[in-house]
Amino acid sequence: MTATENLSGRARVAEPGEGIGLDELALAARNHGLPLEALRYDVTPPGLHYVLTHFDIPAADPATWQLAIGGAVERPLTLGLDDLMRRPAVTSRVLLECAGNGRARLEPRPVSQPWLLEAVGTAEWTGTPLAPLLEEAGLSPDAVDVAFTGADHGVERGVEQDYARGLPLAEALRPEVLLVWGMNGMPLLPQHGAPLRLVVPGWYGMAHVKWLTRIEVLTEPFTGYQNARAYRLEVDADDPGEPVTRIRPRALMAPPGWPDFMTRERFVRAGAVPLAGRAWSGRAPLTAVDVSTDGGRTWEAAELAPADPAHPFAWRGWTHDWTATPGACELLVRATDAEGTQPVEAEWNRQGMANNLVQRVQVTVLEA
């Protein structure tokens, strides 16, 4: 049994003072989260991109590789990377967030990837729309699923598995659910998916499988390891708990002034500074980003940049102008949309899914 494991097979959930072990930092040594600097680009550079990789990144030959799309089809269908290639092309630009982003900073502390507030990224995205393709393979009137299973295997629990997700068959139609080659103008890195994945924008990251090799059409839900015992809102290791699916609202700043290396503890100078960030939500629209200065006791409205018509699933830029006074603060952003605003205090579960509890950022204030 590992860390990471309990006798019944459920996450476990780390003892009180516990520390983080080596299992958990291996994961965070393979995965890598966006350093918070680069919330200063539109699109997220594809090595500052957040990755998460479950098991091992897949040995995969483009020239040999094919995608089989069969269940509950009337014509199954083979296709090469340059089949799909020859397809109508989309480039979509999306915000990618890992259901476990904030994880570490729950209490009692789930035990996994022990993500911070990192796991996430925005990137150019090309691909050709899967609708298209389950359509012409002819869906059986009875469909209710559809399971998309990568060329990753591994053991997760105890349980030997390739990874594989299930999304609603309303969902798979979506006209912007891409199957993608493409990330920000070049094929996409072998970390990210090559050399097919799939991107299924407004849910978080565990949905967008990578190393795509099989989409199988289903006449019952999926049933799946990671659709039926993870990525689940569990509150105790006896409850079957609701399924991650859409990204909640989330905010983030890029930290301002210099940090300490160790802490990461920021240092301004006093007057103005100007603070930034980006916003993002996959379950409705932004609808505000408001910061405080003073520890969450007062809120300001920040300026949110106006929807992009162009890019509805990226993130969205905003600023705040703050006057800092000499000492120590600690700054907040929390976003709000149509269903509701980023909690301040934290809503737990024993996965550490789907935590948007609002970012903290400590500053010390230098005299001018």
Ligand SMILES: Nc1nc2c(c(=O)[nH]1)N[C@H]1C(S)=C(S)[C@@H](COP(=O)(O)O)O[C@H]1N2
The other form holds:
Amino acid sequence: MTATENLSGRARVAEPGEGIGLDELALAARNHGLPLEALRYDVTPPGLHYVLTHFDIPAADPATWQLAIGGAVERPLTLGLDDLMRRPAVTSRVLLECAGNGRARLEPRPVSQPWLLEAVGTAEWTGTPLAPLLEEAGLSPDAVDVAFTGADHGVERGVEQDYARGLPLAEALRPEVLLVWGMNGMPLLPQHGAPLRLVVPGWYGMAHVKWLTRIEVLTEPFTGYQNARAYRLEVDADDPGEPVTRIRPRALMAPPGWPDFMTRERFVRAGAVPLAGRAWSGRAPLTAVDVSTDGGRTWEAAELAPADPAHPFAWRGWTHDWTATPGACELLVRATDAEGTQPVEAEWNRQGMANNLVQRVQVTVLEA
Ligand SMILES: Nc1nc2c(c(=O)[nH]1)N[C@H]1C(S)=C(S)[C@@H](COP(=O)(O)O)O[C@H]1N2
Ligand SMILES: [Mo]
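So that was the form predicted alone. Now I'd like the form predicted together with this ligand, please.
Below: every chain and molecule of the assembly, starting with the one above.
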């Protein structure tokens, strides 16, 4: 990429046939995904949860960490981690998915973190609800947005910035939005935002600001880079695009059998092969999961675990009994929520955001 292209501030789209570059490899090596076999765990073990960090993991000392709450409030607050930990604590099981999940499979490929399908995980987050803190600070009656800023700093498409995201006030006041210091019963790990992060159940990952240092209540919509330029569903370079918000429905399967080391193609033996995975949606209740064992020609309903009222923001398990016959085949799985079904063909946008095309798994069925 030339400096001019960089300063033009637009996401780059790969040339037809252009392979993954070293810049994308560098991002992929820093930001790892969930190994899909780890879909077996209800709660993703910490080291297996996906990670996405735009810049560097900042240095952070929990003993001196401070969170400032200001802007359009009557009483600005400054809180240490121990002040926050003395407040009512809740633990909530929440699925996170990166808005760029599936990007590397788009044609043409938006050049960025090249996720295949694995930018997802479900953790038990411990923290305190945000809304009472905002109320205590005294919200101005004309407040509309809340901006959340992390301690990490960098340059993105020519713009120097602290990582910051705005949320509409009504979303920030939802009782399930948390300021979090714990993950899976342990202190938050550095890569997941230690010592403090935001969790916004139902929204794509970019909203869950890590290394949170500042909350600013705004009387105008937030116009920072990560809302105004990044995370938009733009279809061409002049299109401002709709903002990326809530997670679209998706199902994934833990690939059955055993893999080829290099191709990741799967092998199973003919006969009964149990298929299983997870499904989720952040925008509407899930209604069905369907599986195809013939490359998408026919679909059968999978067994979807009932919604667990104790964990409304977690993924749900699904299973399907497959009788495999010898030969090559392609397995697909798709989720449906109250607003629609996952597309079989990708819906393209310049940044490769909120792309929920179906998973395809190539399997060779061997003689029993
Ligand atoms: N401060 C800060 N917060 C951030 C990011 C970041 O780069 N900096 N990345 C966001 C994105 S794009 C995602 S997908 C999630 C990933 O969270 P995880 O790494 O804990 O899985 O964090 C979000 N919060
Ligand atoms: Mo992300």
